[in-house]
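Listed next as structure tokens is one chain, alone, in the form predicted on its own.
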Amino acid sequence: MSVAATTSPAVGTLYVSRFPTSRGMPRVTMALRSNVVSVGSILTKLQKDCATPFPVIRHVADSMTADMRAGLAVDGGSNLKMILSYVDSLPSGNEKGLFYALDLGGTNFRALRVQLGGKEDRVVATEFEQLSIPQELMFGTSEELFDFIASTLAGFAEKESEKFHLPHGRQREIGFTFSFPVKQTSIDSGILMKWTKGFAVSGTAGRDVVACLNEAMERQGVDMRVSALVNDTVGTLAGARYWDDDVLVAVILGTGTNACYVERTDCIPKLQGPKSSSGRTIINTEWGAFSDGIPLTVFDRDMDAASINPGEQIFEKTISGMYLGEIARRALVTMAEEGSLFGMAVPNKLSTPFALRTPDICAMQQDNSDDLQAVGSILHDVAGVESSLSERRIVLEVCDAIVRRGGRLAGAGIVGILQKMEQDSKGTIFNKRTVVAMDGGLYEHYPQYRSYLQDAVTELLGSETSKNIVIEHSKDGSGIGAALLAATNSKYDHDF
């Protein structure tokens, strides 16, 4: 027996779902007006609270610009730390030799090696190895985390193939991509300010992370040295710039988020001492901490209050991959509890924090089938939910509201950076080709998010100006970029 339902159940209507329970029998549900209205009102309020019309994204872009200026004027001048990277020259394409890169960018850790062949041969060969960071190390001690990294590096180095050549008498040099807020003190040293992205490792805050890695490599018997400490966005910018001279901004949208850009040194009041000969440097904005004018829902506030860093990283918590699925899950739990969205009981799996991940809501949004079968399968497998077609449609509405907000806010942030550069350069950014290099799984794999981001940029800049702003995916650019910056900052003599 099967009754097709194409709309929400009518008041007091008894309907039989076409989706069987685990016992193979149809699930009978009584849908009452109060429940339907409750779910509908929760959804309407969510959509209203997530809304990002033009005035909202205009305010976010302008506030981003203002916070950038305040952060460049003095340390602590705004939520944006505007950290000096000490990267004063970008790769030219002439780099040669064997260089390593380590990338600790979130829940994954990667080791990479690259053989550079100069202008003609460019990247001759690369090899890499990727591992997930064990959950316990994200909450362990500094020694445990860095020993894991060093031992992984040792094993990777032992597998170096004959495609890679290190001149006799040279030590292997590493570009270390460390994607957490660091107060850089030189190109090869930096003090960890705090952990983000769900990490809470003890004994590292206030310490030089390069020293932590060097000590671990010594304990593990690894004969290498770090010649460049690089934020992942800085690495992405360097890697993309290696191939395209028009790259001026880099943005990471993955587990976490950040942005960096090429800044004029005469626009950095807090920069003391000798300035770079190039007159430019890369600024790491740490834009995840931005918070001015961001539209928030009750679900954002509850998630923030339950996080390890309440009140912090608000921009990151509304636009990055670690959090979008969790915001959706919280909204669905409230709909289930207050509106009986999935029947009278709330499944335990759905009530588990972070059970619904951003890749799950992304996969659901790609389902174009009439019965939304993939949505139903994901809700069943991930959240323990048996769902009707009308319930699946509501789930997609929830996901879309949260993802649209995230993409549009990210686009507004990019415009905030570009318009700051445009103002200082007196019109040399918007009237020529300017490339924003993007990396991170969220941007790469979530087409709706990408589309919403681009829409916001076009809306804010106008159709003509936005044609000059090329937002380009730069896959795995940060790893190659870190190796390139290790080359440009090598302790050995080089002619590139």
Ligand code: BGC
Contents of the next structure:
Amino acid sequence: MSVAATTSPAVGTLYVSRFPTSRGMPRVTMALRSNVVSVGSILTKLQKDCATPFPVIRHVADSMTADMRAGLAVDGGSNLKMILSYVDSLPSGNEKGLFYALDLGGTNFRALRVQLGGKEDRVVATEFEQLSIPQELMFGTSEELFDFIASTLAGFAEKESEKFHLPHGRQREIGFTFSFPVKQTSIDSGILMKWTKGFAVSGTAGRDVVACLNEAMERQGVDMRVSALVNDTVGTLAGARYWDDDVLVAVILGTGTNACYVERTDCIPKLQGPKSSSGRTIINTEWGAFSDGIPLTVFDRDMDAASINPGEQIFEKTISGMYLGEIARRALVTMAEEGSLFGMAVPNKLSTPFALRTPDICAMQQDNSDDLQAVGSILHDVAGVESSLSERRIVLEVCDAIVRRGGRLAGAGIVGILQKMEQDSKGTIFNKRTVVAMDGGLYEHYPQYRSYLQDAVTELLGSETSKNIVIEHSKDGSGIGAALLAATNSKYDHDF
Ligand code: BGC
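Got the form predicted on its own; any chance of the form predicted in complex with the ligand too?
What follows is the entire complex, opening with the chain shown before.
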């Protein structure tokens, strides 16, 4: 699809919108246009600035590998924190009993319980409750956030049905999925390094998040114990591995993004003290902080500058669900301001940060109709925009450029991890079936993103090798995975 350049109006004029307001009166907007540029040239520049041809994705994959090594050598050795998860053994399938999981990660908070029945019966029963996290809690105090978690857990635990059995005299155990950068100090403790994904809760950074939860559970009268603290990637890896022994990497592509993988302990120079008996451990890369060689546009730079963590999480800001819609919105606002896309006035709604969400651009990209009717109504509903067919086409091109870059960079990141593993253990990754377990709403719901990701993996690995790499959605892996890790790390005798 190509878009012809449009001409712009004169500079410094009082514009009267050609679209009526809901009351039928013309909307009047003062818009002083200093830089008169055509929509076509803004689009061309956007496409050029965020292009990811082969040399770019090759560079990103290689830099990812190099940064992983630097982060494994010494703490602070690279942007990638390469956090030791203290998960040295993955679920075997023999786990039995009742376990809980809590999942605090992005948009939602989830509490879950599972009755595990061992090799034969596997997952006997599950129940869960999911709530969206109230906006004000994302900017409140640590006590408020953890009290919310503990009180939701208390309410959920009260509804435990007779399908679940806890042996007499035992405390209920929890796998706590906490999806932010945490420096683990053991399997059941870890210090929050910083918030990501728009969270700015005061008083948690620098504290042990399990202690925060324990204090809140005490305040709320909940008698449970956290036996495993895990990142969502680690939970996903454990959950997927429960069903498939070939799973070695897990990636989250949702509100935020991250990846973890199974590493050999002799490849971790910074690992001091006793090594795990399995000779393996899971490393949480925190790849959202990666930044080397990422093609950025002016819209990315502006969004980053306006964020609560400028200069940080650059990979996350170019590939994850929290940001793709916002980058597109910023591009469209510039096109409206400087090139009169959508007419003479810049629609107010479109000027609101984060008004256009990633699910909106995803829904627009699924519109195959001739007149792009769904694109038109989404633009109208979320951005207050009346659009012509050619304007809708431009919007789709903007979305596609951003989503294509996101998917391809994510694919390059995955190849970076796989090639690091392959270099250290020749032939054990690329010459056999290796599974990358994927989770997160962006990956699950965005077909174009998924196929751009797969394209980049195939381009980088070649069609033969990439047949061995299975990139697979692992629905709800992280919840059950955390409960499984609570079982593996239970303080009670394992009868498995
Ligand atoms: C966090 C990670 C998390 C990822 C996906 C990132 O913002 O730093 O810890 O795994 O989001 O939820």
